[in-house]
Each structure stands twice: as structure tokens, then as C-alpha cells.
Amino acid sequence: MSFEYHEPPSVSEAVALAARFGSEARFLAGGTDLIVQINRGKLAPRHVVSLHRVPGLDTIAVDGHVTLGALVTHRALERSPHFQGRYRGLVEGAQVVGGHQVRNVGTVGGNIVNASPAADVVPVLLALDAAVTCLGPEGERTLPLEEFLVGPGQTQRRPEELLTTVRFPLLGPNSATAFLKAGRRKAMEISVVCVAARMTLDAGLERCREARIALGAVAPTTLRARAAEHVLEGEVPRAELLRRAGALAARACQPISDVRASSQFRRLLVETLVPRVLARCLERIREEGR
């Protein structure tokens, strides 16, 4: 498959090219998904618009919010000092994306736009209440990540728009994140199930003030397990309550059966992993509070 390759030097010129070519164009970030899909014949763009010369899209900014440029790589998430504490779940999600070569070039923006239900970093971003900003010919618009994801390979991004940033609020005291993934092998594996959680305890480290639970590879999109979140909030998060949250999360799933696992096994994994990921959050909060 042949295509015309473009290297615009600015965001505005990249958007102008996308507006000019519409659905015949694709943006190229890390290329770990796009190039594979082109080689397999799943995509046949007539124009590929590279973002490699566009400045400012590979930055991580912390200023009341955390803002990730669309070209921030998974390796950058792993190495950033900003994410070694309360945001450790983001590092854990990034660490299991493919191998080292993939993480060195694969980007956060590309991972989101690819909209795989089994994406590893997306559940953590969802648990962090992330929002995405897209820039098009008519200006910027910002959407909650949960609304942005529509279905497998489908998002709210318009063909002429470029996803530029991902943004989420800073976590307050007594907060932590965690991520767990189940696959058929320990490395370079697509998730059978992945689970991310964020928890905030009260000042006495006794009751759950706020909880977020996000599930991957168990529905057409990454999803929030809201009933499980609600059962935790305002309560003392003892082991029995964590197990109840796991059971509620399993009910929220809409898994399929495929070559990796049956739908029943995926539900069992969710019921098992949710209490574990919540317990990991609790452990991290209490370690920080010591």
C-alpha cells in the first residue's frame, strides 16, 4: 500500500492537512498500531501526517493539573518522577505495554485514539478522571475520556481533529492508584483483563472518601464500575467490602469469549483482581501516612 507522507512543522499545519484530506488521512505518532494496521491491510490511508516534527506534544506538565502531551511515550511515563508516588498505577500500566521497543515509541495519544478495549494505560487514566482535548479547524474541544471512547477502534475524534493533550486533576493527600493485568503470559501480552483503581481515604485513614475502579478488556470500551465505587465510598474498606466491590464490578462487565479467555473466566478475573488492586491502593496510602 502506498501513501503520501507529510511532516508538518506545527500543530496548526497538521490540523490544516487533516482538514484538507479528511478521512483519507491518518496521523502518525509512534506508529506501533497504525503501521501494523496498514501492513495488515486493515487501513489504507492515502495520506499519512507525521507528528514527529510538531513541537510541544511530548511534554508532561504539573501545574494544578497533570497534562500529558499526545506524544508522551509510555517509556516517559515509566521514567517520570511525577508518577512514582500517588500515580504509581500509571507507571504500572505503562510498564506492561508491549516490549521496551514499543514503549520507547508508542504514545499516550495514540493508545487512546486506537481505542482498544484492552489498552493498559487507558483504565488508569479513566480512574484519574482524565479528559482529552482535540484541536480542529474550528478550535479546541475537551471531552471526558469516558465519553471520548465509543467502541472498539471508535472515538469521538473527528477526522480533521488532532488529539493534543490528556489532562487530569492532581491527587490530594491520602490518595493512591494501582493497576493489575492478567494475561496468558507475563510479558508482551494483550490483556485478558486489566483493572485500575484510585482511592482516597479520610484524614484518619479509616474510611474511603472517594473511589474509582476502571476495567479493561471486558466490554466494548474501557468502563467504570460505578456500583462498586459507590459501595466503598463512606465506608471502612475492610476485606469483606473489597470482595463485595469485586462482585459488583464483575456484574458491570460485558465480556466476550475469544481465543484468550471465556466471558465467564473474565468475570472471575475481575472479581479477583478488583479486591487486590483496591488493597494495593490501601497499602500505599497507609505507607505514605506513616
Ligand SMILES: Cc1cc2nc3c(=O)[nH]c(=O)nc-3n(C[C@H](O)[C@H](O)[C@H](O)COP(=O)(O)OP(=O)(O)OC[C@H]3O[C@@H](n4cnc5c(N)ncnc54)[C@H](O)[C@@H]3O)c2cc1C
Second form
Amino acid sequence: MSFEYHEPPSVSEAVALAARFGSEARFLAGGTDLIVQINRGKLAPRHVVSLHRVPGLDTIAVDGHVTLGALVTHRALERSPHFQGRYRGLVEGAQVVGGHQVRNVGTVGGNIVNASPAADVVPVLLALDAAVTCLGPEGERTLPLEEFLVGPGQTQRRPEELLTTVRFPLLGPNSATAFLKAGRRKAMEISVVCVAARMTLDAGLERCREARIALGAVAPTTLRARAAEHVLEGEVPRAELLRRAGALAARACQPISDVRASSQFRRLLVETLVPRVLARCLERIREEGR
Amino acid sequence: MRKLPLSLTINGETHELLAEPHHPLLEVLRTQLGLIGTKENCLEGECGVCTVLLDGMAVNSCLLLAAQCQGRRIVTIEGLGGPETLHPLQETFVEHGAVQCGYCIPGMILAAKAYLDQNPEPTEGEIREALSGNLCRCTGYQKILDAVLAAAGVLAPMR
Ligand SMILES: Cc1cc2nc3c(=O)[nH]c(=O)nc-3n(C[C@H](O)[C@H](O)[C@H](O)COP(=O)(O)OP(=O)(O)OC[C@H]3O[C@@H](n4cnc5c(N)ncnc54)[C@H](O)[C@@H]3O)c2cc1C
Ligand code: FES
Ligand code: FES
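Next block, the form predicted together with this ligand, ref. the form predicted on its own:
What follows is the whole complex; the chain from before opens it.
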């Protein structure tokens, strides 16, 4: 079960190693998914390419966009002064990933590439219309996160590609995000269901201009609930409408039954959490408007 | 696989050793260096008994490859204080009877240290959250919380 270990000092050398070893290689970021999977015998890479010496991938840049390097840790997201306001949903997603030991090393890039349907930061990024950039021997390509995610543990990433950044547009005024998670206990728990939302209201803070709702742990990939988004857009988001959005979101998901919860219970959670997470966005927008 | 020559700085001392590429730091600490204060249990990041400080941060040494630790500072429970020179956290754990079987305690103390270093005046709720990655099978959580709160009271004025 052993492997050969590499620690390239640059992005280009990391990509060159991945190109040389193809699907026999795996990148190692925080290791909180990869090492567990290797120990369980689920993965047996012949080459492990650690990224901890690669510079420049751990920065958070806010200019015309927000750009997160793939090696930004959950801890760094939680603490970033950029995300305490309109982007609060990102902090809420990052905050519930494992305990401090996991968040100190676990990365955004690992959360995305691991492609667990229960990943907690991914739904918030989906609600923010994020796109991911991969670098391979032939150059860079950028694709919407939603397209990038293919199935449990599966993405569009080619084995020789390094995920370098994830980027999303800046949120304008009258916008907010929020995230909620249901687990079997309060801390250190994989999501039974998690939901993220973003809402933008018109200038008079009356009608919903744009809505995004993303659901985790209810389908093979993190899922956008489009019908629920559409029912909100252009309308006055009263409590009754939020409940309708919840019902539509519950209809959009295809949850499994497993040791954590039954499929029906997961649907019920979606129906309950979606109106709540939307209401939280509305509260935040109104607070900011005051 | 070929063993890797590694140079690791642990508790301020540099050790030259050979390790398998897949060996976690935990294994090197316990089997090669005899630093058995760091405990071993789930090996999946769930319980925190293997917690060490990596450049001042609490991390699970069961999920960290020894090879990844070169050029970084590792502190284990042995580096915090010995029988004659207890760290204030170790003292308050003794005073509050926070130790039952003791298995979780090295990890608890190091996780608490990393947290207090950054947040010298925490609330009880914040300490609970900071220790959520550490399980105590003897379930002595309340006394552990009391001990960490007391240590915060001792440490804060020393900063
Ligand atoms: C105890 C415990 C609790 C957890 N709880 C949660 C939780 O509540 N919510 C949650 O969402 N997750 C949870 N996780 C899972 C994990 O911590 C997160 O998914 C984390 O973000 C993974 O990041 P990493 O840097 O550790 O990834 P790694 O394990 O290093 O990598 C994961 C995968 O991504 C690949 N990869 C990593 N970076 C790149 C890159 N830049 N380019 C290409 N490929 C890359 C790796 O090859 C590997 O296949 C938990 C894990 C543990 C051990
Ligand atoms: S042994 Fe490392 S977290 Fe349990
Ligand atoms: S004191 Fe026994 S496990 Fe905590």
C-alpha cells in the first residue's frame, strides 16, 4: 500500500509530475480525505504529490472577483475579514467541517475535488456561481463548478490537471448568503443534509431579483434547486413563498437511505431547511440595509 | 518502497531518520522516537488523541505524513512540560481532576494550547467548540472545560 512521495516546489513541476504519472498519481493537500481513503484501501495511488511546498495557492484575492487558491484552508475561510458580511454563508460552511484539527489543514480544493455529495463548502460555492480553474500540461481551463462535479468522488478533472483556483463574482448591494447543516450531532458530523442560499433583492428591498439554492447530501452531486429558485425570482419573498420554494426543492432531490437517515427524512429536512436558509438571507439583507 | 531520509524538528530537537513514504508522523513519533505521549486510536481524524502542534496549529498526526513535516516545527505533549516543569494547562488539568484514564489528555491539552495561544480570553462555549475534534471516552468533558478555563485565567495575564 505504499507509494512514492513527491513534493514539487512549483505549480509547473506539480503539473509535470501529474502528467508523467497520470492516473497513478494523486495530489495531497490537507490529506483529510486522501489519507483516510488510502488507509481504508479505497485508493492506492502509486505516486503521492504533496502540494505544501507549492507557493501562491493559499491566497484569497478580492478585486473584480473573489478568487480562492485551491490550498486555502477552511480555517482561513472562517477567519477572512472579507467573508463576515454578504459572504457569511462561506464562513458558515467552512465552520462545520470537522474539528479544528481538520479545518487547520483541510482545503477548499480538496473539498471540491473529493466530490462528496455531502461536502459542506461546495453548496455555498455553487450558490455563489463559482467556477473552477484547472491547469494541465496543455494550459488552463475554467469551467462552472456545477459542470465540474460529475458524481460521488467524480469530477471533470483530468488526472494530469491541478485545480488552481475557484472564483466567483462579487456580490452587489442587497445580497446575502447563508448555510445550514443538519447532522446527527452538533460537531464533527457528516451532513445528513446541508443547504446553501444566496438572495439578491431589488433596490426597494421588496422583490427577489435573483435566488440561488444548493443542496448537499441529497443526490449524487451537490445540486442546484432551479425550480425553487425560479419561483422566487421577481416575486415578493413572503413566508408562504419561501415554503413553496422548500417544497419544490424537496421535489428536486433524489436522496438515498443510509445509516445516517432515510430518504424521506432527508426530503423533509430539505423542505424545512430551505425556507429557513432563505429567511436568514432576507434578515441579513435587511440588516445591512439599515 | 524506498525509505526516505527525513530531518524532523520535534520539541526543538532535530532528528535524522528513515521512514516509509506512507508512514504518518504519529507512527514515527511512537515507534521510532519513543514519544508515546501522542496516542493512537481511530487513525481517521475523528478522535483527536493523536493531536500535535504543527507550526503552532493543532493537527491530527495520524493523517499527516512524516515526509510532509520537514522544515516545520512539531510540538508533542513531551515538549510542553515535564514532571518538574508542568505547563499551566497541565497543572490545571491535575488540579481540576480532569484526567481519568488519561488517554485523550495529551490531545486535549495540545488542542487547548493552540486555541488559547490565539484566543487568550475564551468563553466556555468557545472552548467546547475548540475541543470538538477531541473525544474523551471517559466522558469527563465538564472537568476538562473547567481546567481549560482556569488555565486561560492563569495564562492571559502572562501574555
Ligand atoms: C474527521 C473528519 C471530519 C470531516 N468532516 C467534514 C465535514 O463536516 N464536511 C465536509 O465537507 N468535509 C468533512 N471532512 C472531509 C474533508 O476534511 C474535506 O473534504 C476537506 O476539504 C478535504 O480537503 P484536503 O485538503 O484535506 O483534501 P485531500 O485529502 O488532500 O484531497 C482530497 C482529494 O482532492 C484531491 N486534491 C486536493 N487538492 C487538489 C488540487 N489542488 N488539485 C487537484 N486535486 C486535488 C486529492 O488528490 C484527493 O483526491 C472531514 C474529514 C475528517 C477526517
Ligand atoms: S488517531 Fe488520529 S484522530 Fe483518532
Ligand atoms: S480521560 Fe479517559 S479518554 Fe479522556
